[in-house]
Partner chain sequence: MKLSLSAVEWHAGSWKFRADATFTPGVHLVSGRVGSGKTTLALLSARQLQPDAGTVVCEDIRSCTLSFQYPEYHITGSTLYEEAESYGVDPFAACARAGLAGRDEEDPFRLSRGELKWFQLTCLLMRRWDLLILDEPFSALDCRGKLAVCRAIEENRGGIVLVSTHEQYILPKTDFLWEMMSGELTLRGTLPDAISTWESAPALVRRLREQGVLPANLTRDDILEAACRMHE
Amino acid sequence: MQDARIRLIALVSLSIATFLSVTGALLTLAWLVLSPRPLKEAMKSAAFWVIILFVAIIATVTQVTGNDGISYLIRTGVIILLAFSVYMEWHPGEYLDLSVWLFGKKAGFDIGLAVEMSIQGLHEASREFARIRSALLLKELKPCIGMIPSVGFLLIHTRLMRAREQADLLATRGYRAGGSCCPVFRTSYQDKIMGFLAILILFLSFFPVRDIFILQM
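Any chance you could show this chain by itself in the form predicted together with the partner chain?
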């Protein structure tokens, strides 16, 4: 999906639909299958499976204690999959454009800049983690649980250093608040269809399954 505006509308609609009912969650899953590339990328992420594991543990405990753990697992699992898939489609500068389009050149620019820097930071942290892992292997140290605090501290330290450098750079360039940005969006035919389907799923999720499908006994 190329147009970040439609992607945002789809994300909000599908998140609500998934949260409202299992039907909404299953329809959202079907929507995700229609664009397989980001879905495949999301499924490759180790972080996705770690989060799903935690959700599964909570769902099991919920089910064992007499509540609806299965519904929780389906809905939360699909929301996380949706979030990872949308994240995989991010291109640098996209959320700055989107935020300026939504909230204008002052607050919109500031929000967009903060979002862009955060996402960029996540990407950099992931690259840094790979380098740290390599450095450990080169020292013939096997990554283990005991190393989590030192690796975590190192990642936080490098992030803080980068944040300070970025802040200095912005201040040097005279940034105080707001900025000039002319958002440009490209909308494909497929984007329009996917956006329409996302809104349709939101409406359908308000109705119980028996009202959508006429079941004959």
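Show the form predicted on its own, please, the one above being the form predicted together with the partner chain.
Keep in mind that what follows is only the chain, not its partners or any molecules around it.
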């Protein structure tokens, strides 16, 4: 979707629908299939599968202890897939526009700037991790659990140093609060349809499957 406003509405609506019921989760999954490109990109992410693995372990333990682990796995898995798919559609600057549209030029600019810098930091951390993996391959070292603390410390230390550099740069340029930003959004016909379907799924998630399809068992 091109319009960040509709994407935000869809994200909130579908997240609530998925949390409420398995029906909402399955309908949300069908909604994601309608936009295959971000869905494919999300499923290529190694981080996505790592998180799903931990969720599956928790769901298995929950099921074994007598609770509904299958429902937990479906709903949580779809929420994670939704978050990754929406993240894959992010473009630099659009969260700044969205924040200014929501909260105004002063507060919205500060919030949007913080979000943009945070997302930029995630991208840089991902590239740093890729470089670390390349260095390990060049040295013919195999990744192991014992490397997690050192790699984690290196990534956190690098991000803190760059955050300090960015703060110094903003202070040098005289930044205090607020800024000038004129949000521009492009809304396509597909965006309107996807937004409407997301709200419809939220409405349908309040009803059991048999009530939606009017089936009698």
